[in-house]
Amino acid sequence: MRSLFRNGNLAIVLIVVVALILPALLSSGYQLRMVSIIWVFALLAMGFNLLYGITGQISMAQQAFFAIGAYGFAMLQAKLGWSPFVALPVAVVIVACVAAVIGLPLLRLRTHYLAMATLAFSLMMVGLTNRWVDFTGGSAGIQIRTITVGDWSMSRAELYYTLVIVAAIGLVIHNFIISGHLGRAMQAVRDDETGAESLGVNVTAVKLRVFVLAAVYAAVGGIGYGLISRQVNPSFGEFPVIVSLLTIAVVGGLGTRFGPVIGAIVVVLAPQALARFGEFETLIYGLCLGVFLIFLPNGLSGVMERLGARMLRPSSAPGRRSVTKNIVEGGAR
């Protein structure tokens, strides 16, 4: 367990490193903005994975709290004049009571009809931050001003790299849960829930909390959207996030430790490669969601293990194997 939860940071170091060193390799500030919503985007899928890959409940209003997360922290600053470091807290705290408070009649609701009453829930929100022009600036939204503090005011890079640790420690944490005593009750919970039950998961509770994370992981990731973008507008909430998002889970692989961030990384930046194609943009994200979801269950995180575990089966004794590699074959079920 130990010598797996270093071997996993490990693995979290490296990616800190090479996004931190990054920066230095771009030249200009829309590619500096691109790897910046990677991470917006990670922080986003880790808190899906861990809803839907790791227990098993679908949420369709994750972009919901992804855009009720901005626009708490562009109105607490604008309305009520609140520092930024008291906004973002706030921010997240609201969502996380918001979370709860759906959460708790949602959650006695399985498969299709959680789908369905999330996604009403943040049609519903959508609906509103796009007709309650006065209280939410309707569909020009709200402006986000840039962190100052004094004198200082965060540059574009500064906030990139603020960006990467948060993202990092939402990954450590993540990994945490997935690899530990946490993780096994979650999964419990979605293999079966009443031998879950029977053997002292409150299944419950175990529900509602990793809902409320989840939505805490989207609210953090929609604030960080709303400093790249210096704005929150209703698009934040809207269908093309959450299309992106099950993207990101799918091709990352559900389920998965690494999956959320390699997804994020292969979601945000394939369009741009593909940016000369333009309108084809659609069809291939529609296919690529189809062609893993069918051909490759565990995403690239499931191709990259089984290429990782080929390079390192000569050295490596056989029989035991990691649990990473279990982690990676359970998928989402």
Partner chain sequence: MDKFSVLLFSGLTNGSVYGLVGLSLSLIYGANRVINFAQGEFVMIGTMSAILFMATYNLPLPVALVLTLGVVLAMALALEFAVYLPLRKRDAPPLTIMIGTMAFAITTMGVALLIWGPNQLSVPNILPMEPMTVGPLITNWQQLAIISSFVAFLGLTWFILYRTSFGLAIRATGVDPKVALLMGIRSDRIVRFAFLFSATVSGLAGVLIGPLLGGQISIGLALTVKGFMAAILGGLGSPFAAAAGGLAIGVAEAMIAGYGNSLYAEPIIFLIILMVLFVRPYGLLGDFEAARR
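Output block for the form predicted on its own, input the form predicted together with its partner chain:
What comes next is one chain alone, with no partners or other molecules.
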């Protein structure tokens, strides 16, 4: 049981079980939509956590890949008439190729230079989707049809369960990478790139792999969000998406195993809870973020991991401790 908890497997099982039971407790389609969005942002945050939290590469292009994935999925169906089951993997591959192409030159940059370069790429994508009306639909965007097979059409509840399963698979891969050899190489790159190179780590290859993997996570999340909204528009790639992503990192815990899921839950549901405060909603939200930054730098996931480690830490037997104490006292005498 202890090894299961340490590896995160038991926690993942518990998260999935609760997520699968949750729709039975909801009373409206709006609530189902909100909890579906949680898993979309959890996927987006997992990629960002691997890229920035574990590897230390601050990228502001995640929302661009989020939008490209959704646009690719929509346009392959609308323009070419492809099946959604073909359009989905092809859209993800397109995003991976775009990430590899722009990652090769951009990942030579570091710190805020990389952040600004990737932000410029995101702004270019937003401008393109807004102005290339004939191709992207402009500000109106493109409609995304519900996934259908014959007479069967995917319902909102079935889409929710699909997103839960996909997010669970993403979380297993996320935790496996962190625990494995690649995860240790990523942490070495984050701590000291020169030192990592001296130890035989191919820094360029590690950064590019994680950059592409983070883009794939973002693409899958974007496709999921498009299916929930049943459309894709330029707002998918705009700045509020990266703000939400950074907020998830702060609240959930940057570089932690379950921070993306915990942070996504809080960030998606908190505005709904704070809406009753009216015009003070933004003020209270900002104050809460300040509290997290000052007093909980590792986020909620960091707190939970420390509590779990204390609970699982083996304690010395009282009898054995007293025997040791008697021996020491006897020797002192």
